[in-house]
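The chain below stands alone and is given in structure tokens; this is the form predicted on its own.
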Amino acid sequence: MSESRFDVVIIGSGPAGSTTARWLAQEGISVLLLDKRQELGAPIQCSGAVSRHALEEVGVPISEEFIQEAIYGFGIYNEAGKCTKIDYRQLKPDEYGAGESQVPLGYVVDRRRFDRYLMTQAERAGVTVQLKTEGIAYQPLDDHYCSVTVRHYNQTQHIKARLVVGADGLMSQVGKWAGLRTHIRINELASCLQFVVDKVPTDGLLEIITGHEWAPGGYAWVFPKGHGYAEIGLGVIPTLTKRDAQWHLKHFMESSFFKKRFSDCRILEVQGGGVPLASPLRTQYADQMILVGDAARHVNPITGGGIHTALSGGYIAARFLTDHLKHDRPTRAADLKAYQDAWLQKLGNKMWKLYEVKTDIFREKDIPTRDKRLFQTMAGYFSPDSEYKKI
């Protein structure tokens, strides 16, 4: 049995955990970053879309190491195929495009390479990284320290730390250690399935297809994947359908207005998992603990997008903790509430507003009316004038 000491222990090395770790280490805070996985970014459960702004905001260099395809806008469809196209190459041609003086709006990234890149940045900033390490428990000791118990292979380790950060994803076990209510109701957890395919043409747009006929409670998508590949997927809410995601994806590919476009495709990979379309966690802190990223439900409640909010949330957490720890402030729950307040001011209040909009849409019992409202809301969300464009 071994024992060590760090200022901060972060459990979970996805975008939120790695970003928090890197920014803390750059300020001289000693950080141990743990993950129970041996392969970062796996299993893949998301489409990998992220805005250029999100990367630049938290100091992630744009690198071909993780980029698969540049994105220039959106195509939002209703159930019958009516499309609202928002293509920044046309809206702002001097700024957005593939030319030397132009930039993309965002990217589709390879999640395995992206997560590895973020962890490498953290490690080079001075973070101690340990994979194949599972968090077991934590115990607050006093106003300033806690003990974190982990298992590395078959060896138990006890780490004394000022604070533990839960970045361990959906329905966080770290949060449950402190009694935080991290569970998600089934009617707010989308069952998602995605195929990586060949021979489906794309044009630099993220295409989103709404409508109960194709994706009850969620939406379908067609995203460029790079090198001639594409992602075709959807998410459904199980309480709104008697069919599973596989049936709905097959139905969408064979019966929708996209069926001719899909007719010659070849499925190369199958990816899937649960994506929260829920409200942010009401309490994201406890004695000697905060939660970030998916663990705190920092996920866009209407699109399910989580990379941007994970990066931003990790940065917010790191800036708060740097100031807090350098001034040797206590780390009881009451002292950490200001972290959540800072996050709410920057991102959370708008996420709560989006959640209320989504909830109101799905309270609508008349399906055609609900479909119309969802299409209009999604088209408005991706508009250049949207108040939500940074989440």
Contents of the next structure:
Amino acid sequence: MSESRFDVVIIGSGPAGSTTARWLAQEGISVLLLDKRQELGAPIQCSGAVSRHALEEVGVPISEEFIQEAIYGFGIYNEAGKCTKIDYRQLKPDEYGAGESQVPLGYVVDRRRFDRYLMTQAERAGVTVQLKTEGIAYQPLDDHYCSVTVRHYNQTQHIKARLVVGADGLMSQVGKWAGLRTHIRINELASCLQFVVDKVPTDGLLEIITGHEWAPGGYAWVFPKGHGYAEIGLGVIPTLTKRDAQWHLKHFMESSFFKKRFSDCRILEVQGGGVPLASPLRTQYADQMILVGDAARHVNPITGGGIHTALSGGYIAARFLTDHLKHDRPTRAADLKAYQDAWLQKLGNKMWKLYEVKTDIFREKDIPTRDKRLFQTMAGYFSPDSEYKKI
Amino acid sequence: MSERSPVLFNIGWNACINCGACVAICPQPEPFISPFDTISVDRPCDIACMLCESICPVTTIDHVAWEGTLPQSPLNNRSHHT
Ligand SMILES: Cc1cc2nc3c(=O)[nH]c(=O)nc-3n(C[C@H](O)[C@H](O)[C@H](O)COP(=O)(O)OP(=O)(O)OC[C@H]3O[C@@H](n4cnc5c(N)ncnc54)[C@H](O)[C@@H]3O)c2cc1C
Ligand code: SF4
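Switch from the form predicted on its own, shown above, to the form predicted in complex with its partner chain and output its structure.
What follows is the whole complex; the chain from before opens it.
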């Protein structure tokens, strides 16, 4: 690395980090974006569903490079297989469809290609990108600067920066470095497993299957994956079951109302991860440090979706930091609180509201009543008149 | 679920899908993470809450009581029995 001084060092080049980086660089802020991986997005820990609006909102061009399949709506199922179909090709045919004058509602993206594409966009905007580089620690130096320690091909490097952005995902360590309380409760982290499969037909809809029998505390899903493939997965809350996600996925595939549909399926890939169905972090900043994306728990607590919120969170962070750094303001915790306030106002307050809706459902101890409420909430959430449909 | 005495975690690498859920749930205040994005297996955990074992989607984490010394090659899948 020829430079050892940047305005901003961003740790993690997922959707949150690369979006923050790109928007800062476009405003002339010098940015080092680093990621410990050798190939972004791999191993895949995501199903890749994202709305078109989420991409357009932060200026990500819709590109064949990362799209696996276009999405036109949702099918929400209850435990017995009753389906509420919300197909925007039928609801708003003037707008949504595969025709020349129509658009898709969203996409299933390949996270390996998507994350690389976003990183490339940042790089082209002037960001210095470095893979195989792990953030190890950071140390505030004074009111305006900190020192960030990284490891790159076994070499330790120190970089002086005005602040560090922790965009290091759900396994975030950056918040811990600053002594923030980042711990997720076990009853709010869904343990997820999914297969990419062949020979399971789909129809341009994201299918979500609720019901304690199939996915206690979470839901199961069937997403189109392009080239005739599909994704089948689920997330479970460990405190609500004695079995693991692997057992539940097998049970769902072999015993649910979809067993015939899945009977011929071939598994092509195995993936998993943790999805926080939790509130955003109460404190997302410290001296010379802010958190964005999964690291700040910017995840929709009803759907578990975090790509949209990572992209918009990155944009909000970049907007705030551009103004802050251009005015040479100090970067102590007290000066960065305004970032969190801006985020709450634009996005976070709605996420807190969703968190309350979710908590209320799971406070219900009677399983059939809870299942019913989850199904109704999910169906309402994706309907055209939902107040949340743009999260 | 919680045990007081320190434990050493063992991961059956053959089943691990590298999903990071165990790291995400770990309440250790300092990083307790292996180079493979799992919880550490080369030093003892003194909290021993076992949340990592409950969150693992493929149940491939178990533990032994910490005896004060490391087994010969902790990353080489010591006797794993699940
Ligand atoms: C099974 C599953 C399915 C999902 N499906 C969907 C879905 O369909 N739609 C949706 O919207 N969301 C989905 N999500 C959630 C979504 O994947 C995340 O919310 C999203 O990836 C968050 O983006 P991010 O940029 O904050 O973090 P990440 O994408 O996790 O990126 C963090 C980056 O930081 C890097 N990093 C970490 N630590 C360091 C370090 N110390 N030094 C350097 N680099 C570091 C990592 O290598 C990684 O590249 C799913 C999650 C799971 C587990
Ligand atoms: S939770 Fe289990 S499968 Fe996931 S990384 Fe940890 S040990 Fe591996």
